[in-house]
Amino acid sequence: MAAGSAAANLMLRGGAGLVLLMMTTSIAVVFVGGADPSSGNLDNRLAAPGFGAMLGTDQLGRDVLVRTLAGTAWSLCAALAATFLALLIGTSLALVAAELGGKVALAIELAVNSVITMPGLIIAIIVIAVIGQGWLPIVVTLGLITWPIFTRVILAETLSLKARDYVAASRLVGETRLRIVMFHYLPALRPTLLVMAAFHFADMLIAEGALSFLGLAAPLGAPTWGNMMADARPYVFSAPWMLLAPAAAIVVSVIAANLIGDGLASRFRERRT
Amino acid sequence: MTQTFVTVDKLSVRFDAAATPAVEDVSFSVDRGDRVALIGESGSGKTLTALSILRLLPGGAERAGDIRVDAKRVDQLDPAGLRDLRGKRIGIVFQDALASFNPVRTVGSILIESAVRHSGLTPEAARNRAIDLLDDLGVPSAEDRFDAYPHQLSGGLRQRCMIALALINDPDLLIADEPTTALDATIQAQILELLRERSRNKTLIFITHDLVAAARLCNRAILMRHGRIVETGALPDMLNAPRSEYGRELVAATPGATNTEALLDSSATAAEPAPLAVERISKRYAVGKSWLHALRSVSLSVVDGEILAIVGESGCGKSTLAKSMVGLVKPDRGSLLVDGVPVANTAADRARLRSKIQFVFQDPYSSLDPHWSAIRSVAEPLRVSGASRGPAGREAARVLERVGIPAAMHQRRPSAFSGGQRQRIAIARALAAQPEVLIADEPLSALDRTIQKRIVELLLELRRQSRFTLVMVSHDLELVGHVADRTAVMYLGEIVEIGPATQVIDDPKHRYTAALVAASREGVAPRGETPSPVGERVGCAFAGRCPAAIERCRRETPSLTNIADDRAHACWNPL
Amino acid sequence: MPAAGETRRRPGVGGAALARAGRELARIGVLVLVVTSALFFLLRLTGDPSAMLAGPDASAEQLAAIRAEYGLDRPLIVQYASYLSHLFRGDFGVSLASGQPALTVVLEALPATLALALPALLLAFVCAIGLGAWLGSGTSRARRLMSGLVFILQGTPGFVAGLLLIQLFAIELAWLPSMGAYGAASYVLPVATLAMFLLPKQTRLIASSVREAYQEDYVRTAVAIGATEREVLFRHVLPNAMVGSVALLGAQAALLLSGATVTETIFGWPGAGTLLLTSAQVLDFPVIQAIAIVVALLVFLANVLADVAVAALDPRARDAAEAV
């Protein structure tokens, strides 16, 4: 994508701004304003976008716009929480593996390889089938499935940091391991963590959308983007807005997350040179 | 055919963001058969100037000015003309052969590509020509090496392949850009000799920072600094009587360029026991199914208050030795002694070691945490030993001032400092802990000559003030020879000779020491390459390359034996 | 004797490769063990599946009978041991839903999935190389526009793209069927959709690899010996740039299988993905297990193939691997 710090800043601000906008609109309309995503007027089903319902209504007469906004909060928060969980688990394990080495590191690497080998969606399907649906199960499932990517990258970077002269110099003057991790490793890892988190956030949005679409994330009738798209399938010809609204929402949010990630990556790359 | 081959007229090169141009108002001409040296330190613009002749400037570079090769303007050449220029009329040898060869292609395939393109040969014929050329350039088993990938070859061989690539189409002009910088002294001498032979009937532009090498190869010199030409003249005249101030400074900083007297006359007092000593330490690393022997039963003791130099080429184990002496590398066998007492692997003993011995790393660009300010890095040893922030900060500031970093810069991060300044900060950090022994691992390798001189002066001055013992590891025999009290010469994991510095250089006993001195002083190259440190060995390590090897040298491994009170060597057939 | 810094290339490639294959096989064995064990304990987490098997209004005797038949009344460790021993013999149990051997059920559904996955992988890779090489080799306006488009595509989840494709081609234009797996025409949309899962990321990766390769010194050497822009791209840059994305093929295989599951749902394609979903809904353990193991093996196979391909393309990886 574009180069130059001005462009990077624009991407960063644009992406972050978009996410913020979606979040606040969602909160404002649904949670504060009290618009109900589940109330539907059967007399007004499958209505085209107009004054009453700005993005039309679905097969049960529910306002598509309101439902989309409700889904926004659900998805954004779920993706954020899952990312945070994966980052926490992944980074901790990576630091432990890097510092302790030996059998501990081998065990962690085995765990990483095992989990990464399996296609995430498939494991998610199985796990959800077992532990049930809902916001928290989704967050936990996604977090527990996707942490290995953090471990792999952070472990590699930490090992290369460990080999740097200034770390040897710190050990030479007697710094404790903990202080080296906290004050030398973590500041150096921060750029990588932030960029990875941004892109991971995008991946989590997509994953949640897919699980939702397959009917596994939230109970039927709940207003999530994926659910809405699944509902829209029989009416794709007669009421295309049912598909397009949530589709647009997911595309915009994922692009926003990618913009944040790219913007951060550019900024950090420049700072290095 | 006109006499003038290349003219450069008011060349300037600018990178869009930069405030000052990298090359400014450079004009010179090169006649056929001329051998011109473009001399300068880092940032002088010498490489960019030469690259401009071939229009090989990196992206983002704006060029102004007029360059003609054989009376034709280079920037007006059509694609066919440009193609002819690059690879046929002009051959260029780049500095870093490892990076300059495509890692996923054999070196031979690149040679063939060039030969087929410019000489109209069939691939078969091109292959033969290339192999013959490699053979001619001294590459053993040329046909095998031809199919090797760049990472599979040693530095010296790679550079010969790079030279082959430049010569394969018999160019009129040969440009060599710092072709020996990454190589050992003995290999450098070989490569320079090769270049001198091969450029005999050609025009040569030799880019270098090394005055002495320039004088050996060229008859003219153009001295550059900060993108401008400072002085031009004939060689070796310019060496003996430089007219510009910078020229004089450069000559003064180059050991061996003129007769320089010792920079400091130091006296060492021998007290017992030695503050630091190693006894029969060995270290090996697993490589594949075999072992790489970095150190083979090395014993060395440091005399209180002296300046000890440990000298050798890459792979000789000097860095490993230095790091063992400070506890960064744990030897497999043998012991480390501080004040005569062995250092055990306990926390208390490690602390004892730390309080007395400190270390300055080789690479100033990676020895400081890029996220920490200078003063924070320097204060770290003080904080670790218990000082609180205030006093530690004040002490760190004091030490930084002593090494010449002004208070205004103390809060800046390493990226704001030059290589020389970073090395000063690293020295400050080592000194903040007030050690008795300071070990410096190639502290000058990454720096320009003029900066090297200043750092050496700094170290000597600090030593005078604080009275510590200095151990310097280096590959530069001349440099340390002028500064050290004693010198130890290492080869393939062993100390082959040790004694008073001036004696070791002027009157070497071990054949390898003699070869090293000859290579650095006169550019005389020893045969062959350094054998691999992997695997077991019988006899003297240098026997394969030694012009005076006798039967015993191949059968029995010599050990370090004293021939005088303070001199020892390990040679069956010494000088 | 090789000089310092030189790698001696060992002539016997066969021996080293065989040893490595053996090591890989052991690794996959451990992996499968870990995965299946995790699966076993995970599935048992729901508690007693006998109630689900027997139906909502089963009597106590019926429940007991079911438990005995499926061995659910024995201690967990015994169940685990028996589970493993069955697996070793290739006995994956019997599908709770259809009564057929679980492995057979899965292997019957697999070809349909592969018929989508492999063409999609090929399509994505070929397009990614072409597009990525073009994007990475310059900064023209057209390139920047296309980069933006790829960026937007990356933001479009695969299933969304698939639904939109259906909207456009199957419904509005009625050129292609939107459901089922009959006839060549019905392959087009699903394969295209599945390829869309992989394409944006691959393209960006190749584009950035190409861009980075252009900054390297060996490109300068190539220009210095007179190579044209085309020669530089095809003979010097691409061989390097491709290594990165081939290495990624292993990870892409996992994404491919995930994407296949979703794609099958959209298009009503009767493959292993659909089977997984239906089995998950009714908690048909044996089939779920069988699918998980087969998938693990497939992904592993893809990783091994990717390693081989990388070794073929990058001599440095080859030497590093042999040195082990």
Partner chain sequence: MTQTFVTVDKLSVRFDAAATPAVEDVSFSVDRGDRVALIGESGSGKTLTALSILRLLPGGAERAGDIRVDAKRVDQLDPAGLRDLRGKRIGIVFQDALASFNPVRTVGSILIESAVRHSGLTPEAARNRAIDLLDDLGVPSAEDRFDAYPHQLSGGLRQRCMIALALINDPDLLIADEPTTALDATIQAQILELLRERSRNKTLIFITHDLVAAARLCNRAILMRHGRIVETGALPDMLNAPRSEYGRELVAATPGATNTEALLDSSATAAEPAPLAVERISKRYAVGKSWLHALRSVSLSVVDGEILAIVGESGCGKSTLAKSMVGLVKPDRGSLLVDGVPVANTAADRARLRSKIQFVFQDPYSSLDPHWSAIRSVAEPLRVSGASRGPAGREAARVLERVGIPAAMHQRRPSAFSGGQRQRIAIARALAAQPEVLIADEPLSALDRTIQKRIVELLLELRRQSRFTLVMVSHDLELVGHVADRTAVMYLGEIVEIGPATQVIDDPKHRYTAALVAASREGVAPRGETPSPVGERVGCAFAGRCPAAIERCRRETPSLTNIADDRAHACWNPL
Contents of the next structure:
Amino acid sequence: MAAGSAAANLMLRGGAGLVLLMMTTSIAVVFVGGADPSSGNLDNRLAAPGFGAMLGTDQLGRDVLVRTLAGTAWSLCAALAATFLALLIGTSLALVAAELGGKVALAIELAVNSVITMPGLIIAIIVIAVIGQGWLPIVVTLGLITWPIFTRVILAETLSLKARDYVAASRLVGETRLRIVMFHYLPALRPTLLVMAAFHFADMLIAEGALSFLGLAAPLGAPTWGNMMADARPYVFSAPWMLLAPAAAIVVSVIAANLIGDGLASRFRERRT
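Right, and the form predicted alone of this protein, after the form predicted together with the partner chain?
Coming up is the bare chain, nothing alongside it.
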């Protein structure tokens, strides 16, 4: 038990430490240090990693390290906001369906099945075509695509909680539905929500990078990891550092998010045991 707890703590600290390190470095270099990710020098284009540019420069002479750090804030914040939006929508609908049941639950289940059966890329194209490119549109797009994941899991767990004796006793003494949701359902659902959010965050990082790579998220030229990988395609062999830097940032971020999810899952599993 002690070994398992130590491993869970190590995964949690490792994952959180990686995310914190990336965000802190990004803020220190780009926002506090004033490094401009859009500033380039054509005389220094496609320069190999060296003292002047630790990770080299791109086709316009822009510092790849600075652009990668600038993309950290965009990608991590977008993934976090999209995860929160999906969690908020999915959990709210699951709680409403569990409490009201009947036609309301049927309508929510129909909405879940409709979103799941539609290709996510098609929804992304439609949403971005309507509201345009940018940080907020990509957050809304990813949230609208992925909220059914939370609805299905949370609905199943809430229905299980609804059948518990202490919930039935709460109804008998006159507690309102809102109070039961706030003080009985949500505390019991917290472990599941936190673990799901951590793993969902990793999925959102990959999804945001993929949409940016396809030109469906950030405006062209914006310093995001997906845009940087798209710009690097013609230079994969002549300047591989252009691709490796943003790709490594995505890999490290996804590993960190999964470490957090695994650590939380292990910790909550031990508490239940």
